[in-house]
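First, one chain by itself in structure tokens, the form predicted alone.
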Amino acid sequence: MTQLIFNLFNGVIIGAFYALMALGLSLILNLSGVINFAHGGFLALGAYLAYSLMPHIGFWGALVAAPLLTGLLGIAIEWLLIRRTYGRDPLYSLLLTFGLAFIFEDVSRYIWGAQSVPYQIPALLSRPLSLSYFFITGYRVFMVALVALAVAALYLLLTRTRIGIRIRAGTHDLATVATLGVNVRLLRSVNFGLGVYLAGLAGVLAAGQLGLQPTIGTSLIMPSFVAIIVGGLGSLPGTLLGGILIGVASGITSVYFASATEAVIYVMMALVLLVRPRGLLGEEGRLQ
């Protein structure tokens, strides 16, 4: 029973990473139509920035600063490269971000090395909260709570602020938003930076749980795309649900069929698409 709870809890944690990554991917895809394969690279850069900042400003300072710096880097890359693909065949942005993913990974190897680096978390958070369930540490609970807080903040941003309402409107009809006088180029840049910020935050948190190496983003990027598909394209609540579901399914499967831990994610995606092609909470006609 303890083994099942252990893997179920791990599944929730991994699912939280998937969800945070997928929310950023979904924001960018919904507004700009960009399939951002570089998202995993941004995650790794966020983690490495935190690793480099920790000796100077500590864990808590790095937790705040690294995602912000990653988001600013995302805005710069969107301004220099990504925006040139808008209005063209989606293949252009896909190939561009695919290439950026390899560049980010090689840059990480060149600067920080190809091996794992020691990523320190506060000793207070590394302690187990229960002797019976030793795997429930303060850091794991903190991660889940912070992801929940980030999701709540994103919801409030998109529903209660002017920029958030414009982003939501742009996902439905960007041409009309532009006609109303909104600076669409700026809106896309801010939205892209917000999506990359979420990737950076996921990287800072994931490194303390999964370890930090140049390929950390690669292992999370494909399940994050699956979370979007399972939850439903165009639905942020669906994306969150999809991330948690595939994480929990993967955790439970590892108890009984360890070799199928990754395969179950794609089996779940196939089953959802067969029963409900637009995803669990996807919008009707979104793919048309």
The other form holds:
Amino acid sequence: MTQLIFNLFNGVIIGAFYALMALGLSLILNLSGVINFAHGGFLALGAYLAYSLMPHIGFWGALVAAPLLTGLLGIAIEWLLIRRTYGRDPLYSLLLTFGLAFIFEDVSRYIWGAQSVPYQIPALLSRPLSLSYFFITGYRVFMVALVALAVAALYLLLTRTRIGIRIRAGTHDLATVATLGVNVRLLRSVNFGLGVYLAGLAGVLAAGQLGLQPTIGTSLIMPSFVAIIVGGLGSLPGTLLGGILIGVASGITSVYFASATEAVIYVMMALVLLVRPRGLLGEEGRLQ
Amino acid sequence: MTAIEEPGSAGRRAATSRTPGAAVHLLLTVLIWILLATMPLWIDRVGGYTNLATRVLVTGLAATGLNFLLGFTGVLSFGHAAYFGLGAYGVGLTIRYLVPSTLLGILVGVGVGTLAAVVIGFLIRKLRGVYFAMVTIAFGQVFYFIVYRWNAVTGGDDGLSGWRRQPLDLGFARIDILGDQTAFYYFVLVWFALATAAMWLLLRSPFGHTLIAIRENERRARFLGIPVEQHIWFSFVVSAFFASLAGTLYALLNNFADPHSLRWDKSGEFVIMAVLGGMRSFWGPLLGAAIFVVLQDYASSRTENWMSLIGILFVLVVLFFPRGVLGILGRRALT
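Form predicted together with the partner chain structure, per the form predicted alone context:
Once more the chain from above appears, this time first in line as the rest of the complex follows.
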């Protein structure tokens, strides 16, 4: 029983990462039609930046600064490269971000080494909260809480602020939004930066839990794709739901059939595609 | 249409006698076959080696197979490494555990890869564009994880070794494709010739014309009563069939099945080869594969950071050569 709770809890944590990463991917995909394959690279970069900043500004400082820097880099890359693929066949944006993913992984390996680096989390957070459930450390609760906070902040941003409302309007009909006088180029840049910021945040958190090596990004990006597909294209609540669902599913599977831990999420994806191709909360007509 | 050698438009051209495009294409085809047939004779002199030539051929076959779907049906698959890798493991596992026969191994490898494509193609036949791409990437990883996790049988991360391609026994003659690299090159060339001929004929058939119609305007094709989903499914299977054939030959070349041969980065490499060479032309992917393989061979022997170079190549192709080498040449040839 304890083992089941342990793995269920682990599943929620890993699902929270998937969700955080997939939300960033979804934001970019919905507004700009770009599958950002370099998202994993941004995640790794966020984590490594935090690692390098920590000796100077501490864990809390790095938690604030690293995702912001990652987001700024995202805006720079969008401005220099990604923007040139808008309106072209999605093939090109995918290839471009594929190439960026290669470069990110290689550059992280070059700067920080291929081995995993020691990533310190504050002693305050690494203590277990309860003796009988030793696996519930402060850090794990903290992560889940922070992801929840980020999701709530994103919700408020998208529903209460001018820019958020414009982003949501743009995902439905970008041409009309442009006609109404909104600077769409700027909107897409900001939106890209926001998505990458979420990846950076996920990276800073994930590194404390999963360890930090150059491949951390690529190992998290595939499940994020699955999260989007299961949850439904075009739906942010769907993405969130999809992330948590597949996290919990792989957590439970690891108890009963450990070698299928990764495969189970793809089985879920196949089932969803078979029964409901647009995903659990996906909008109709998004497939075309 | 500026493509110099689009099989589907050959019929249109035939009616208006030979166009410069068709002539250029014929010239190109003859040139390519002369080069391929003589490659083992001169590759050493230009700084290559026979196995590099074979790798160009095998990778070119995979890229050409992918392009059947990408360039001629207009459907974005980013998961073809899965079928390539299934072919590789199919042949490796067969020779290692079942029968020491090269041909039977190829048969099993291609069978396994194609079967997987039949199932996955059925699941995704209704999806389009970005969504199709994303689902193919995700499905591509399933087989990677299976191979990675099923250590006892597949060798896991270390890959499947402990087997070798077997000499061919044709009854009347015995061909030593194991010891003689040049013999193996020609063995692969025969497969390459059969596969490209089959694809060329398919593209010139009514089926191929229909695929190009779907690529050009899916809605119009649908209004004409064409069962679009079924065609895309079938095109997907054909394309994966040739990718898994290439995978079996790749494993035979190395006497080794590599888990990385079915990972996402490999899928991306096949796509960039098709785009780099020109995905609207039949021989584009082969040309792209040749450039890519030679570049990778050169870079990986000089620097540890060749992955960055490959990444930069991706970026440069997207920004500056989106039509590919033959796309650019084709435009020149027609003007």
